[in-house]
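A single chain, nothing else alongside it, follows as C-alpha cells in the form predicted on its own.
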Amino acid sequence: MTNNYRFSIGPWNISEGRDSYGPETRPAKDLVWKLALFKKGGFDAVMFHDDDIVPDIDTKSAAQVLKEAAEVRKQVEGEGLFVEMVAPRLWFSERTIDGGYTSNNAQDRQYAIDRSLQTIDIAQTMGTELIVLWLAREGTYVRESKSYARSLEYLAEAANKMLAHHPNIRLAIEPKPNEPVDVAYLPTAGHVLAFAHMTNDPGRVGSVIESAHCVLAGLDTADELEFAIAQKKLWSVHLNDQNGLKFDQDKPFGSVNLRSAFDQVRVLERHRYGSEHNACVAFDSHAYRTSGIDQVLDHAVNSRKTFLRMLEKVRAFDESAASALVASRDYQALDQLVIEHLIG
C-alpha cells in the first residue's frame, strides 16, 4: 500500500494498439508477461473482464471456466498480486448486437444473465466480490427501438438474478453516456444510484467511475465521484483523461487537465477513499499506437506517478487559507490560490 492507496489496472491496458482505423502496432503478450509487469510497474491489484481469465469462454463447460480461473489466481497471487474486480465481456459476443440485459431478443436477454452469473462464479474462485458491468451496448440506435422504461424493468431483472446468484457480491455499475450506442442507458452517476433503488437490494449496488466518461456526459469529474461518495456508493475509479467531448480516448492520467486531476485526488483523499472494501485506484488508459513494446506499460506508471504527485499537492494545499477566501467569498482568489499551488 502506497500513502494509503492501493493500485490496480487491466490485462486490456497493455493493447496492440488497433484502432478503429488501422491494425495493431505492437505484438500480443500474454498475461503472464503482463502480470509480472504490472508488478514491476508498481500496481497492487488486477481488473478482469470473465474472458481475460478464461479465453474462448463460452465455448467451455462451467467446469472447466472455473478451472482456468483457479489456474489465472494462482498466477496472479503467485506475483504478489490481487485480483479487484471482475465484469462480464458481453458487449463482444454475436448475442449482444442489440444490447444484452435490454435486447429485444428473450433469448439474448436469457444469454447476457447467464454469462453474468457464471462471472460472480468465476469472481468468487477470484477471491473477489466486486462485480463491474460496463453497461456497453445497454441503449439505442434508433431511440423508437426500444422503451426506456422497459429496459429499465430488463436491466432490475437482470441485477436482481446476479444479487439472488450470491449474498456477498456488490454491482459496480461504470456509467458511460456514448460510445458505442448512440445514447446509454445509465449515462452518469446520478442515473446509477437512482437505478440501484429499482433493484432487490440497493445496498449492493454502486458505481465505477471514469474520468473520460464524466467529460463525455458534459460533468465534473470530480463532483461525479463526490455525488457517488456521499451515498458511499463509490467502489472503484478508473482515472484517465479525455480531451473534450470526442471519443473515448482514455488518455493518461492528467495528461489534459492537471487541475482536474488535482480536484479529483483531493477529493478521494478528503473521504478517505479505499477506508473501505479495500477499493483501488485504476488507470484505465491505453499506450499510445506509437509506443512500441518497451514502453507499454508506460502510461500506466507515468498516471500512477502524476496520482502521487498529485496526491503531495493535495495533501501541502493550504486548506485553512482555501477556507478564509471561501468564508468572505473570495472567489477570484481562492481560485489563484489553487493555481498558484499547482504550477509551485
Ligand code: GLO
Contents of the next structure:
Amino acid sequence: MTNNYRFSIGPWNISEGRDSYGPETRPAKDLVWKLALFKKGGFDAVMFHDDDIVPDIDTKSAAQVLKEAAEVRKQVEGEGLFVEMVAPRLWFSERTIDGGYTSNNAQDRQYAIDRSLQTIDIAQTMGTELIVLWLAREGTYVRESKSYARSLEYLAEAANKMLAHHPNIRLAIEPKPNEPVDVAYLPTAGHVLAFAHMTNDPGRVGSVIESAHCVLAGLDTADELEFAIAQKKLWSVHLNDQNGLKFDQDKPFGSVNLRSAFDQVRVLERHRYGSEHNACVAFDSHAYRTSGIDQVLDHAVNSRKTFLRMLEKVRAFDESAASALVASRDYQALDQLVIEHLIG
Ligand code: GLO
Ligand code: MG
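Please give the other form, namely the form predicted together with the named molecule, since only the form predicted on its own has been shown so far.
Every chain and every other molecule in the complex is listed next, the one we just looked at coming first.
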C-alpha cells in the first residue's frame, strides 16, 4: 500500500545537546548540512523559525531579510524539499522577556507584532501560507501579573493584524499548557479553536497539535487531533512522545506509548489527514544528549519509521471485528483486540 504522507522537520530538531544543566555535547552544523541530511533521512518538507532562515534577524533591514530568505528557499528547493511553515521565534528576544503579544509593555507588544508581520513576508518569499504560532511566553509566571481576558484581547489584536497583512495566510496556533511559562493562555486545542472566534477571520485560525503537549495537559493526543480535525482546523502535527508530567521531553514518536501512537496514526488515517492544504506530518523531537553527531537525526528517522510501521498496523487492523465488538458493547474484547494486534 502506498504511503501518501509528507514528512517535515525543523533545523532546531538537529540540536547540539545542551540542556538546563549542561552545555552542548555535539558540534553545531549549518543549514546546508542539515538540509542534505533531511533529504537523506526521507523528509519532504522543512519547518522554519524566521531566524532559522535569517540569523540575527533583528539587526538586518527588511530588504536584506527577504534577500537572504530567497537564497535559503533556493537551497531548500535545491535539495528537493519544500517549506511547510514559518514561525516567528519571539521567545529569544530581550524584547519579549515579559511575553510578546501579551507583554505588559506596549512597545514590546508592538515589537512582537512587527516581527510577526515580517515572518509573513518571509513565508511569502519561502512559498508557504502556513504561519505557526507557538505562544511560548504568552502566559504568566505570576498569575496576578496579568489579566487573562485582556491578554486574549491583545492576542486577538495581534492575530487580526497578521490576518490583515496577507489575505491567504493561515495561522496555526500550537497549544502547550506550560514551559517556559508556568501557566499558558492557550493550553489545549479547545482553547485555540475557541480563541479563533475572537479574531476577525476564524476560518484562517487553526491549530498544530503536538503529542507531548497533549500529555503535559493530561489529555489524550488522538482525541486532541480528532477535535481539531472535526473542525477542519488540523493544519499540522508535531508527533513525538512524552513520559508523563515532567519537562517537555520531545522523545521520538512512539517511544513511550505505542498504543497512543497507534491511536494517533489511526485518527490521521481515518480522516485522510494530509489530503488538504499540503498538510505534513512533522516530528518535533530531539536527539538524546548522549547521541553523537552521526546519530543526530536518528530520533526523526526512527519516528518516521515508527509512523510508517504504525500505518501498516492501522491499515491491517480488523475494523469489522472491532465494529462488531462495539455493536455488542464488548469493550473488554475490543481492548484485547487492539493489544494483541499491537503485540503481533
Ligand atoms: C516547543 C514547541 C516548539 C515549536 C516550534 C515551532 O515546545 O514544540 O518546538 O513547535 O518552535 O514554532
Ligand atoms: Mg512543537
